[in-house]
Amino acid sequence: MDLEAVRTAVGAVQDPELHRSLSDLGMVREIEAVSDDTVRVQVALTVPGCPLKDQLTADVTAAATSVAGVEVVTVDFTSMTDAERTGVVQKVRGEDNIREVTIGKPGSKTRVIGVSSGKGGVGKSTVTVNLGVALARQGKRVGIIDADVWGFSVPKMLGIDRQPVVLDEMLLPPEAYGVTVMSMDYFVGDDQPVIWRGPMLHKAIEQFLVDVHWDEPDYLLIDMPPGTGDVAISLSQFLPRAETIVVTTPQPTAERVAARAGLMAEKVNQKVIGVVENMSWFTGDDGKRYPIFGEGGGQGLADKLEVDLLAQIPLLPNLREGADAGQPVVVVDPEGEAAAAFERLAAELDARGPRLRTHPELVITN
């Protein structure tokens, strides 16, 4: 067999959670034929307790075996040094290793969208997470902020049940369904509340921004917490270039509270690109829509911040089982009604295009 061939084969092999090659980051070490027929290859993983090691065995046999001769492959790992490890971290992020958030600036080419509500109860984590896996399924790179920081769900809606990588200072955020995710959820006890100030919180979302390795997403969506407060604040400083989808139930008093947080991201420069109303109707076995929670909830907020409604999105039983059981209702049951609306919203939210475009490839010299 061609044992360069199979280097070169596993070498082109993404490390799932850097996406880059195996080969660019230094990971593949020894290749060597054991028979005719059989190779073996060893890697070398960033950290020893690798949470992706089953599928990253799965995708190197897969590479080697595709070589003319190749039949058997035996794949093992060893660990890489702390100063192999600073050198992948170097590679990543830049020799300068900068500190600070760069993701959404002038350059970057991540569109950052905050989901917000004036009050909690509304589903607004059930949108965000339905909308990222539809953006995902069609084709888009997304990360997820789980900036709820007192009520964080969102890890457990997509069935994670992993923490986040740490290679030096760097988290590599778990990924389900194409979506990466940070979340507070990661590093908080099942009944522990977070009882934290304003600074604290701050810093908190902070280092979810500096932190964490999002690699550029197509989407950067936020898991806001209802209202207006301190973490809605910090991230508007963070990340003023943000756009707003802000999510109601067709009840007139959620509307109402609704407005609100529509109306602060206003204040902020933050773009308002619509409204979605969720909890719109129950089709029930006869084919009629009975509306549960009233009607014009939605409609009614987005006339009020001069925009449009994006979407509506049924009230079904299996939306709801879909979160409770880690597994979002667009790919359960992705030709059903509630899966039709998210993939609608994914599709106009993504045809709207972004406030502002930037062009990193164009620099202006003297």
Second form
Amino acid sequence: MDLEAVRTAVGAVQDPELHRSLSDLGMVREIEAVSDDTVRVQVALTVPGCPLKDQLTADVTAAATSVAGVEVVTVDFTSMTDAERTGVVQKVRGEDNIREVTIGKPGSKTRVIGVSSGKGGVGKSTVTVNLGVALARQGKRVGIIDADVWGFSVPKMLGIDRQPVVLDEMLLPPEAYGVTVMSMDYFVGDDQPVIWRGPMLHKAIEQFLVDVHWDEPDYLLIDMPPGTGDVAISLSQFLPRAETIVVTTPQPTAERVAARAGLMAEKVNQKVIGVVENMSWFTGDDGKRYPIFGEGGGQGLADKLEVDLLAQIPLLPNLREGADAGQPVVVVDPEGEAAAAFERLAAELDARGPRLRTHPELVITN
Ligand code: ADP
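Having displayed the form predicted alone, please output the structure of the form predicted in complex with adenosine-5'-diphosphate (ADP).
Zooming out: every chain and molecule, the one shown earlier first.
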């Protein structure tokens, strides 16, 4: 049995949270042949109670058995020392470990998109979550900040029920369906009231942007609190280049309330890029669309804000059921009407993103 080959194979496994190879992170420790066809692999975890141990075990086992002659793999774990862990944090964050908001700044490839609404209950979180998963399914790397401090719901909608791993002062956001999520929900008990003052909110948002290891996603979506206020102001200070989409329902009276969220975004210099109308219609068994909440609200708002109506999302019982069960509809029913609407929304957003300029007229010949 070629133990060096085993070390190479295991070293190439990616840490599921840090997205770096185990060899890069210095996590592969002892490797020994226990018998003719059995190898023992020891992996050093960054923190002892790593929630992704099972996945690591499976990935390491698969990598080791890919080496000729290895039939059985036993994986055991040890923990890194404080110094080793600090080394990992430095490696991941960059040697100088900049402690300021870099995401969304010039030079960063991350597009930051706030999802706003005039009032609660219109489906803003539902849109954030399903848009995030739809973007991830189109190959994008996506993070979500759940900044809706009056009702954190993003982790539950994605079935995330654990706290982030903390490495020194770096927080690793839990991931579900290809989307990493940071939420205050991780830190407050279920029925605990959360009382926020402006300065506390400001600090919390800053920490979410600075201390969380987002690892330069393509998209950072922000589930904004409904209405206008402190969070929008704080975010605009940290993320001056953020864009905004506004979610509304079809009834024309909702339009005025939603328009305020759009105007607020403009006031703090965040570009409104479009409107999403949610609960647009219910498609009956007869295939007909029933506009339960009226019609025209989304287009009316888009006209008022002088932007495009990016998508209309149908009202669907399995959308709510999925959200309650921690499974977004784009995962539960990927072929369905709502999933298709979210896929289109993701594509529309992507199409409106910054493009690399190419000059087809320039042809280099030799
Ligand atoms: P908000 O973030 O605006 O407060 P939520 O996304 O939490 O709203 O949605 C409110 C409720 O409506 C949730 O129970 C959600 O599952 C449900 N819901 C949202 N959009 C739809 C839809 N298109 N069809 C069915 N239920 C929906």
